[in-house]
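Taking the form predicted on its own, here's one chain by itself in structure tokens.
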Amino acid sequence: MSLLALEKVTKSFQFEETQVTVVKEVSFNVKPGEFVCLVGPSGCGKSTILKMISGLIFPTSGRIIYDNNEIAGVNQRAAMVFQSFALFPWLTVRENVALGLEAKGMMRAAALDKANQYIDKVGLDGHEEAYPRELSGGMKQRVGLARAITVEPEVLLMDEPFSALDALTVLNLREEVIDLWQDKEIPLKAVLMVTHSIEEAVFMADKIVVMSTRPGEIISEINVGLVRPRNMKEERFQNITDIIYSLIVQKRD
């Protein structure tokens, strides 16, 4: 049974007298317990798909079904981690993490207390009173991750969360996200992550949805089938990476 399903989803935007189709008849599903990555060329609509799943924008046609109900507003059971960190510079780490809980109506004291638990889980204990300007890029993204999981969503949406970070920080954060995903104390049912890195997708995902150039269509779905922890130098890892790369290049040509 699917937790999340997209059924022939198309999204077009109107620019003056021109209509631009970004996503065209996209269909795929995410099952409970799956970590799914969307990969494809820049501009193929990957981030647009996340925004539609979160209920920030709506399909031009087609349906997005979550837990057997069509999404018709903001999806309160999903949380987003953004590429640009999206932290409020005038709030401390603890206040940024607690913000989503307060928005849901939790009393401030309780929200701050719960925020502490997730700050610890992302390795930022001791930095609760720091401001974003005092943090490195990797630490800022940890704050964004803590803010998302503190509201205990069923689905975590991640929009190229590591693309603004240096290579060593990315390696560490990939492993930390996998550890959080496997943490039984966190009630996540699924993760859907957008990435432009094929290697990152193969390292992290159970299933990879491959998209074409704009308008984004589904080229293929790849079940990774590698045990964790994964080694990027292994032959099977490289074979899956090569297959996905070839699919994207062939479709582009």
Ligand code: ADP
The other form holds:
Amino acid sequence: MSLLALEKVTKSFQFEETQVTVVKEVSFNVKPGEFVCLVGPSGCGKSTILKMISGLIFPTSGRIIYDNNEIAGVNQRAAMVFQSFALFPWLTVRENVALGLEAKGMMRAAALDKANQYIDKVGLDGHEEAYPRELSGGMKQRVGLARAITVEPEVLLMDEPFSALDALTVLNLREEVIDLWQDKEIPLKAVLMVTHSIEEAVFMADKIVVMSTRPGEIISEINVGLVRPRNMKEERFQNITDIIYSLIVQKRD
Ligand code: ADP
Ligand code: MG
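After the form predicted on its own, can we look at the form predicted together with the ligand?
Whole complex next, starting from this chain.
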């Protein structure tokens, strides 16, 4: 039983006179309880795939099935974390986090109250009234995470969430996201995270879906099978990383 299934999904965009295919016959699924990483080079259509799963754009052909129904509009059961954080600079941390709930029709007072709970979960306790400009990149992305999980989505979609952050912050945030994922109080069923870092995918995912350069096609699916917490220096970690690198290199040559 899969929660989310892509079936031969193709997406083309019109460029002046020509149709350009950016995603070609992509099929994979995400099961309940799975943390899946989608890995591929820049421009292979990863963000396009997340937008289709969000129901913001639609496949040119093929289908995306969410919980037995084809996605036909905005997917209310998914929430997104963006590389660029996408915070409103004129709103406080608490207001930014509450925004998703208010958009879903929750009264402001209740939304702000619920936001507090998730601000604590991402380690921003005490920063509720701060504005984004007062925060470091890592803290901004914690706000982005809190905003996404506050609406209690079934699926968390993350689009290169750590790409704009410094290396040390990235190491911390990867572990914190895994902690949130393993937190029984958060009713998340699955995570689909896009990254261009193979090491990051091996560190975080249960399953890695590897894509080729444009048009993005699936090269391979790898089950990681390492226990958490994972250690990047461990031999088995290195072996899986090497396998994925060689798959990508073979495909390129
Ligand atoms: P990735 O996230 O893997 O870097 P994207 O999904 O952002 O890749 O983009 C894949 C390709 O599709 C890029 O070449 C991009 O320019 C093109 N593209 C994305 N969205 C549109 C659009 N709305 N119109 C035309 N081309 C687009
Ligand atoms: Mg992208």
